[in-house]
Amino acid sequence: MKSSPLHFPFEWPAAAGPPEALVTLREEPVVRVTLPSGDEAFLVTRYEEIRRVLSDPRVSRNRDRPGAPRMTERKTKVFQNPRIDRDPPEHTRMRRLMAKAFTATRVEGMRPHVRRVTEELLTDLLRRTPPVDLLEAFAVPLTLRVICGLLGVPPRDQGRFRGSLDEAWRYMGELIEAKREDPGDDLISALIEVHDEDDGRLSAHELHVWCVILLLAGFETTATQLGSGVVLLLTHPDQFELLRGDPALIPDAVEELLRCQIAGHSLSMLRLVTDDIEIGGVTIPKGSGLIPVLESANFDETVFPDPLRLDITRVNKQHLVFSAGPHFCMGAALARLELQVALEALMRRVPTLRLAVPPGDLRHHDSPLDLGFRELPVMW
């Protein structure tokens, strides 16, 4: 192991390419780093190490002891909340709770809805005259009408929150109240409902912190993905090209594409060391800090053969932007629909759509837990 640590997150380069740092990664399978607020970590750089660590008891969510590493200076109510217990078993019976109202089911059943939100974005992006920020008129209006629709958000109180957690942490608050005194078809009031006689309710605060979290992960992240899974498209026009020719492909592409572009960096993975453990030959001390690095393990050459080459063809679909085990993500699903929903879409009525800039202009947010791009001018 380099006897001196890495900065981490990595600085990832504009258009959608993968920072340098990820290409030689995984020479070693346990990286020290600095993070940003100051502390020291230890990052997991392969696939199969990480697949592991991610189910793996010795390694906790549960950052909020004494002396535990933070990602950075500032806590988070989401990220770091002393009321919550992220690990087994209370995550596991939060978990199952929350299963029972975020079904399948509940899912697959909001597809007309946002293939009908999808349409009318782009009916009002094609008005527009170009060049058109296709974050601000497509990506997060369509993944925020999504979530607020899913979770019973009005639509006039749809703004609120956008860019304020504080915010939204409020907002979500006097919601839920309202849907205690008057209940409607969405997932929050479901939520409040839903009961089971060995894990009984989600406490008020349980509730309230998953709500913000599905709210926030709901649209924020989607859209993020969304918005950089086509500027890869625009960047390997074979790929595009492809795509736009057979329609069948686009479950096969938006998998590729998001193992190929993470909605964020991993630094929102730190986990704490409860015991000594193990890795690729290393040990890692109790206490410690550890990332398993998720945009490393969807490079690994050695489970995904040339990785750094899109292709949406690729039979290997394994990837783990997801996360895996216990904390897989729950919106998973309901991500994947609005991708390849919004995919088909805009290849179907936007075939002529390019980059507005070089892509080497386009720049990400300077946020450590934002990947996203600024803004995504384009033309057709």
Ligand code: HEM
Second form
Amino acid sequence: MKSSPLHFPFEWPAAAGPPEALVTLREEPVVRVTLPSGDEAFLVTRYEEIRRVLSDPRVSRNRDRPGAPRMTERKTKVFQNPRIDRDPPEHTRMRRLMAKAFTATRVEGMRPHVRRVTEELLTDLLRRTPPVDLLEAFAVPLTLRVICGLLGVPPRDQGRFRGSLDEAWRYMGELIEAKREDPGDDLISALIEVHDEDDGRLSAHELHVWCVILLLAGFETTATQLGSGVVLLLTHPDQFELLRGDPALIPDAVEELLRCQIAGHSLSMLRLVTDDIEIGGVTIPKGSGLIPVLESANFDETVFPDPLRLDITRVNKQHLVFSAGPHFCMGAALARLELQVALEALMRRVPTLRLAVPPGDLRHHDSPLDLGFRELPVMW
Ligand code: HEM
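Given the form predicted alone above, produce the structure of the same protein in the form predicted together with the ligand.
Below is the whole assembly, all chains and molecules, this chain first.
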């Protein structure tokens, strides 16, 4: 293992390609890094080992313990809530209860809403004079309106909680009370029913926490991925043309764009090692921070041949962008649905879409917890 720690997350040079450090990262199975907080952590770099640690009971999601490594100096209190154990078996119990309400049928039932919102936003977009910021005009409002539609947040409230965790927490408390009085055909009402009918096994506090997590986990990530995917397509005209000529490739293209994402990193995957663990011949001591680097798994050349090449016809789609194991993304099916609908409609309605600035001019956010591009100017 190299002795002087690198800094993580690595900086994306620009839209054009991944950080140099990510390209060579898998030469070592474990790499020591310094996080934005100043704390140290170990990166796990290779696909198979990443899969393994994601299901290892000695690798805990619950970092609300003395001395545990921190991502940044800022406290992320909802996601590390002392009254919620994010490890099995408590977490398994909660996921099972959530799954009673957040079903595949409910996600599929969102399709008409996703389509309607997509078409409306594109109609508005096409009325504007380019260049237009595709994030602000399309990706963010789409994913925000979809998660709000899923949860049952009324349209008039949809601007209330962006960017403020405290406001989201307060707002969700009020909304849960309102839905208790006047339930609707939405996920929050269904979760209240699970809470009420299941002898309170999903406690009121858990219900509150998970609704906030769904709200916040639900839109920025998908908007970021949509932006990243569009940039990738626009900078790979051969793949763009291939897709435009055969929309049946959309689901495959979405998986490949997720794998090759150029806007994400795994800082928020930070875990705590609760007992000594060996990875690739290296012993990681109890108490260490550990990050399974999903974007590195997705570039692992032993799993994805020629990994830096964007190939929407790639056969292996087992990327780890939604993680794996007990914390596998609860919204993966919804995110896939949104990305597929959005991409299909964008290519159909704005076939001459192109970047309004050279790709090298696109800037990522500065803060390590804000992923994606600051803006994405496009024209047509
Ligand atoms: C393309 C978009 C998305 C990406 C890349 C993504 C990625 C992830 C990842 C990597 C995790 C796992 C964290 C871990 O292992 O610790 C996760 C968890 C989660 N995601 Fe997503 N996500 C996306 C969209 C969504 C959406 C749309 C929702 C809500 C509808 C959502 C809800 C959640 C929740 C609730 C968890 C926590 C699961 C748990 O701890 O058991 N995500 N997501």
